[in-house]
Amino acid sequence: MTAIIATTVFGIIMMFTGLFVDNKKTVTSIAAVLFLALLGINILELSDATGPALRSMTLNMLGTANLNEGGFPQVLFNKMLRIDKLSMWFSTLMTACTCLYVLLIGKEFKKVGTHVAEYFALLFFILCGLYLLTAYNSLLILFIGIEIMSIPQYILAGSDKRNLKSSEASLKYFLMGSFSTGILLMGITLLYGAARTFNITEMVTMLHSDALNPLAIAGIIFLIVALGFKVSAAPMHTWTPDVYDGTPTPFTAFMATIVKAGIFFAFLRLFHVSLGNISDHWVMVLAIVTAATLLIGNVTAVFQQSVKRMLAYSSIAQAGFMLFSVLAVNSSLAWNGIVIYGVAYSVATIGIFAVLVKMKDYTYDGFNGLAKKHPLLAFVTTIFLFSLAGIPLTGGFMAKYYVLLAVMQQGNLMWLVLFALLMAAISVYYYFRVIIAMYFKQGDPELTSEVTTTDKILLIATAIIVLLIGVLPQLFLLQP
């Protein structure tokens, strides 16, 4: 709970920083310090090291000091929030990924516009929404968390006022997001009508597979559509390429990684905790959505000429793999799968965008000869692409291994696992096109900014993390 309060306070601090500090470099440094402080708060809260006095004070402020004071899980706000160790661990990892993102890409915000402090403030508010999505115990908090996370993204998408594509991306994202929110609310309403409660843990006893209320079935389908839009699952994905392509590149990196991972955790929490015992009514629907997402994302990515747009379709394909964790209702590996996948995908994609944001030309030809002119950039980009493709010894391989193994343990969707492996083979083609351009084609790639020694150190560290996830994935899993 302390982290939720802290990220809100830090966001407000950044808003006031924008009023009193004009130097953009100073603003970026203040933001980096606050994000690192937020990471420290998450770590302290997770390790239960904040101290009884501070925890007691926080709980007293909330009027919930009698609810499991100082321990896990913490049940707050009339059982609307349930903060357990897994949700805190995932929040901590996503906060760490955000710190990496800010250190690698944060200084590029000044190229987007003049309101650098406000951009960082919006990132803090997005993280607040993410924390709610990892700990919600009520469908009302699910809705609030998604809206807190979504509205700042609409603003960030249209932040480049000099680019018409940015305004178009913002408008399209806002309209489609509003439409999907209506569908989400309709699904919540129908599910409430069937279960007579918003509490996702209490729904388990109210919903029974042998006599399921038609309202519940309709509500589940509405929720699949609404959450499918948020995670770019087909056929609700159509907004993704245009929005990601039009959004300023520094912000696309955040929207495509940490935001998506947070919503997937919420997706998993809802369908496993409250709807797991009636999975036979929705698994096949979600399996078809997963297959369509894998097919459309991978096949369409093959025909893209812009690396940035290819990564947009790649994010759709990656969403297809993350959906496997939702399908694996009866497997204990599903939660580990979404944690590993969220971290591995986020770190590798942030690394690629850290390179892409420095490129003048986003097409494949813009990468021609990069290995000869900037060998370090080409090397780390290769590692990141290997991870996204699922090559062994990288985080992406272990991420795919966990989610596919989770579904295989159920034994009823083997056809989908085989189809996913075929789609993974197709993905190798468009990822390796970048590698071929960097190492085997002649060209003179231009950069928009200098690659500093700090940039090189951070990129090498990011590549090491990707390899570490592939070799020692247990380091990123919550230990019992």
Contents of the next structure:
Amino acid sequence: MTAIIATTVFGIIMMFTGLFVDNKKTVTSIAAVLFLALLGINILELSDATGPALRSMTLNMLGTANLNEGGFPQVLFNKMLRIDKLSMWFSTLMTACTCLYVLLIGKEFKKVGTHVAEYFALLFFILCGLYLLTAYNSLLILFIGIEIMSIPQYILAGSDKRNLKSSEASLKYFLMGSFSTGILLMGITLLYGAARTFNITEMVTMLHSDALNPLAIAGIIFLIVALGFKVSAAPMHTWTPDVYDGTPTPFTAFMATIVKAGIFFAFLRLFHVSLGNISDHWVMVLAIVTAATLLIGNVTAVFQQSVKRMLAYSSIAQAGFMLFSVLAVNSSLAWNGIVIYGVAYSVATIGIFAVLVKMKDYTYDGFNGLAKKHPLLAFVTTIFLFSLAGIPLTGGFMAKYYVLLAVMQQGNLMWLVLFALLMAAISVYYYFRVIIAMYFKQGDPELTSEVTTTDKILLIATAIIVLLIGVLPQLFLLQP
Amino acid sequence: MILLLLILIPLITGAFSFAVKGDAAKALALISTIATLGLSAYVSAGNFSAPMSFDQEWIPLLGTRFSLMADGMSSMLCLLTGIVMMVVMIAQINKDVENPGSFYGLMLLSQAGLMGVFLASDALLFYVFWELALIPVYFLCSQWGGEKRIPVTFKFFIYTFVGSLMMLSALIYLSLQTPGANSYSWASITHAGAALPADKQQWLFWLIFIAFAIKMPIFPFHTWQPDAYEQSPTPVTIILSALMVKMGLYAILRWLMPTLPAGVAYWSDVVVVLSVIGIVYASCIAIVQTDIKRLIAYSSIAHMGLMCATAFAHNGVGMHGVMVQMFNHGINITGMWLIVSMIEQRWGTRDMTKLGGMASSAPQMAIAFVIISLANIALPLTNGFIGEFMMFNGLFGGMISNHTVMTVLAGLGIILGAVYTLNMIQKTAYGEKTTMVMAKDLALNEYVGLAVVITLIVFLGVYPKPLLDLTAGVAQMIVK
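Switching from the form predicted on its own: structure of the form predicted together with its partner chain?
Next comes the full complex, this chain leading.
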């Protein structure tokens, strides 16, 4: 809970910083410090080091009581929020990814526009939405969380005001996003009609597989559509390439990674906790959505000429793999799967974007000969691409491995597993095109900014994290 | 611990080599391969009633352990890897490559991968090494290869990657069948696989077999191979043809046969037919080749086809012959490639129509070439004879339908092999002196490299007992 409050407070502090501090470098440094502080708060809350003192202080301030006295799970606000150890672990990891993101890409914000402090403030608000999404226990909080997360994103998408593509992205995202929010609300209402409660844990007792109210089925379909839109699952994916391409590159990196992982966690929470018992009613629908997502994401990515657009389609393809964890209702590994996938995918993608923002030319040809000129950039990019392609010893392999294992445990979906593997093989094609361009083609790639020593150290650290997830995944999972 | 060193020495020196410049990298690689050879010789001289092993906890969550084991077959292949890599490095002494640090680093990394594949007794660890061996080779071919290297290597990579992914899905499936659904050790995987009903084994068979068939390669999965051999720089061609193809065969013997006995029994007729088609087809194509490198590539398909057919004939003598031939083929083909690269280096072409008269300008080289070629067509008193004799013996007495027809057809391979090999010798070593007028005979390092190869050819041809003793136990165990 402390972390949720801290994000909003830090967000407001950032906005005031924008008022009083002119130097953009100082603003970036303040933001970095605040994000690290947020990570610290998360870790403290997770480890319960300051324990009761911190918690009771927060709760007293809010005038609410933890229904489950002491430790996890914290059940708050009339059971609207249920912060368990796993959700806290996941938010901590996502915060850590955000810190990495801010350190790597934060100083590129000034290229987008003048309101650097506001951009950071918006990031804090998005994180606040993410925390709510990992810990919601009521469908209303799910809705609020998604809105808190989405609105700052609409702004960030359009932050490069003079660029027509950015404005287009913002408008498109906003229109389609509000539309899907409507569908989400409709789904929640229908589900409420069937279950007579918003509470996702109490809902379980109201929904029975053999005598299921048709309202519930309609509600589930609406929810699949709405959440599928947010995670860009086909056929609700059409906004993704344009929005990711039009959004200023530093913000695409955030939208495509941490935000997406967060919504997936919420997706999983709803479908496993409250709808897990009636999974035979929706697993097939979601399996078809997954297959379509994998197909469209991977096949379309092959035909892209710009690396940034390729990454947009690749994010659709990766969403297909993350959907696997939602499918695996009966598996004990689904939660671990989404945690490890979320982290591995986020870290690797942030790494690639950190290199991409430095490039002048986003096409494949723009990467020609990068290995000769900047061997380090090329090397770390190769590791990140390996991870996305799922080559062993990188995080992406472990992530794909976990979700595939989870679906196999679920049973009956072997066709989807084999299909996904075929698609993974296709993905090698477009990821390796970048490697081929960097290493085996001649060219003179231009960078927009210097690669400083700090950049190098951070990129190497990111690459090491990617490898560490691949070799010792247990470090990134909550020990039982 | 010694087994771990077999992997660690090339891995660490390989990683270190990237930082080294010029001739120092060459020296480092040579020292590293000699050290590895010494260790693998020590391992092969061991006592196999209690095979050397190494076992360490790795990812407990996934039930995978870092466990290595060296029985007769494993240690024989480690020894082969050690010898071949050392010979390659000796041959490289008087050659210059661009960017030697990376070149030798990647060579050593692939050696580490190969050692791991041959030693791993945990399925997931095996998979990881399987990929680790492939990736350095991909970079080696793409960077230092011939004109068409990029598309050719890419095709090679995609082919093998698709195969690996299919294998991975089968391995995950098998591990879910183990007690507690959570183990990858050789013992539990084979036990779980063998306990599966026959129809499950039959389709799992293809998932695993295709991965290995692509690597060997078996008709019709061989199309990547001639191009890849032709375009790769010779040291890499040696790794590919002498060592990496053995990975496929080794994996069939070590993993596929004990794991899915019913599947193997059901499909062995089909595999034998495919292999025999491959033998005849590749031999016929080899006859019309004018490029020596392509000729040897096709001859290698024919040899691998014979080994694969015999392995699936499931006969004690034949299986023993396959093991012996794995070693001998590795030695012989290394010698062939060494000569080819010397020819190419001296006379700038590999086209047989433009070559001739090597015997008068470089007599030592011609003698070596003739000896190695004779071993390649399995003349008695060369090492090729003993293995091929046992294999035909086994194929004839094998548990397959139409074994007489199959043996006769496979026997055509020997005759056709003699046709193209002798034709090649005649056109290059003898024949008219057209372009091969000026030539230096063997340099000292070339002399040493070829001497190692020829000594082994003659020694194992006359006295094959050490090799036979080394693998007798494993051959019996597989057939039983």
